[in-house]
Every structure is written in structure tokens, then in C-alpha cells.
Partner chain sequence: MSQDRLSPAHGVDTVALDWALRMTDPVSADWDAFTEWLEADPGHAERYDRAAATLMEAEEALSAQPEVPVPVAIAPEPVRRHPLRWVGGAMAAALIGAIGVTAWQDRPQPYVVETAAGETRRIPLSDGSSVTLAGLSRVELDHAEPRRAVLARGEALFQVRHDAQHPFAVQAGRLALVDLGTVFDVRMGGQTRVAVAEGAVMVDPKGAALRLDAGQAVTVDGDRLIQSAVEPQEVGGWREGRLAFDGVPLGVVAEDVSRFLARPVTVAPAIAARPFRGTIDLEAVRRDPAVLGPLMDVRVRRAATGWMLEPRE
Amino acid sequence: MPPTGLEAIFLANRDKLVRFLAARGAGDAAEDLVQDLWLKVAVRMDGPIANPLAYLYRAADMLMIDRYRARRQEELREQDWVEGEGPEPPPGAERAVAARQTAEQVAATLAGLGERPAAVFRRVRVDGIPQRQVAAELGVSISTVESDLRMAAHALAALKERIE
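Stick to the form predicted in complex with the partner chain and return the structure of that chain only.
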């Protein structure tokens, strides 16, 4: 039986996905990663997907972000070790406090941008509501939503620069 649905789309676009993964930082490992990607996607699939190719690309993108973040964590741990803070992660309570502080800083940064940009960022990025719907909810244009998101993203990136 020929493959159907997502698998057919995957096979038809395998080369494009490999090219994407290679450009996305996987380099020579792209061939192996595209296989990992398929295994992950195939296991987690249930129900129809509106745009299968975009779904596969997004999953590939997330795979790379995942790897980047894992690498960063590793680097930060090693850095702590070198700086004499020890390799142990802070105990739960301390980590929770640190997380709350970060959350407060993030919330304060967004609040500083004004009510609407903060709301736009939360609705789109945290609640996962499509931009068009958020624009309708707030009675503004899509381009306003886009520029609010951009402003929020820049402010948060600046905050991160400052914290690190």
C-alpha cells in the first residue's frame, strides 16, 4: 500500500526538509535528523492537520530550537562549574524563586510597553491565538498586532541581554 497523508507529504518533501535542517544548523547531521523528525512526528500524530508540510517544517524547526536550548543549558552548567558555583542546580525552592523573578521581570517589561502590546503578546504568544483573531478581539488591524509583537519581542530580547 502506498503511504498516505502525512507520510506521503513527508516522503515527497524529504529533500527540502533535509536542506532546511542543514541550513538550520544541522549540517551533515541533517540526514539523520530528518529521520528522527519523522519518528517523532509519526508517533505523536493523531487527527488531520490543516497544512502538513508547514507542520513538518515547524516540527523540524522546533527540533533544532530544542537542540539549541539543550546545548545552551549544558554550556551554562559548565560555565557555572568554571566560575566555582558548582555543577549542582539550585534546589527547588530557590529555582522557583528565580523563575518567579524572571516572570515578574518579563511581565513588567511587557507592562511597560502599554496595555495593548502586552495583551497582544500574551494572546498570540502565550495563549496561541491566531494573530487575525487577536486583531479582531482588540479591534485593531493585523499590522498593529504585528508591530506590537515586534515591539514586545525587542523589549524582551533587551531584557534578556540585561539579565545575562
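The block above covers the form predicted in complex with the partner chain; next, return the form predicted alone.
Keep in mind that what follows is only the chain, not its partners or any molecules around it.
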């Protein structure tokens, strides 16, 4: 079965796409970029395209730009290593580590309250289960659930003060 739609237009203009990418600075990578473009076109499942040839040229150009950016980032990382600085952590890495440590402290604080208060806190505050339902699940009164929530809130407020 012969290709139709976008695939047919791609195959009819493949050589032009290679020349376009080579002229835009892709050099020897032009063939690889066109192959990457083919892989994207082959799995494309959304609706029809008003101007498929323009779409292919734009997609090819974007692939080349992405490859250039990736190569540039790689060169910068390599330069940092050569100069002995090593890579800098991503801007959010320190925040992610701090968030993970805080989450561990919260878990430890809740575990220190006992099994039931920790379970009540998770079910009500994290899972969003109504207090009445949690009381029924645990076989305790609503006032016990409220007391456990207050205890957890006080413990977490104290933890927050220690952290800050």
C-alpha cells in the first residue's frame, strides 16, 4: 500500500529536506535529522495539516535547532569539566534536596505521634477523606479524630518553627 498524506509528502520531498538542513548548517547531520523527522512523521496520529510541506520544513528546522542546543549544552558541560569547575547543579536541585529532607522530618514527626494519629492525619489532610468516614473506618469517635488532628497540627507547627 503506497504511503498517503504526510508520509507521501515527506517521501516526495526527502531530498529537498536534506538539502534544506544542510544549507541551514546541519552539515553531515542533515541525513540523521531527516531520519529523525521521518520517525516523528511515521507515528503522528492527529488530524490533517493545512500545509504539510511547510509543516515538514518547520519540523525539520526545529529538530536541527534542538540538536544544536543539545550540542551546545554538551560543549559547555565539557568545558566546565575541563576547567575543573565541574557541572553546576540544576537551579532546583538544592530545593529538591531540602524538600525531601523536610518530607522525611514530617514523616518522622507523624510517626512519633503514634500509628492512629498519623493515619488520621494522612487520611483527612492528605487523602481528603471526611472526618466522619475516618472515624468509622478506625472505629473511634469524631472527637478522637479531631483530637488526633490537633495533636498532629501542633507537632507539625513545632517542627516548622524548628526548621525555620
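Owing to the predicted nature of the structure, the values given are computational and were not obtained by experimental measurement. C-alpha atoms forming the largest set that superposes within 1.5 Å between two forms make up the rigid core. Residue numbers count along the first chain shown, from 1.
C-alpha of residue 152: shift of 2 angstroms or more between these two forms, rigid core aligned? Comparing the forms between these two forms, which are aligned on their rigid core, residue 152 does not shift its C-alpha by 2 Å or more.
What is the Cα shift of residue 72 between these two forms once the core is superposed, in angstrom? A shift of 37.0 Å at the C-alpha.
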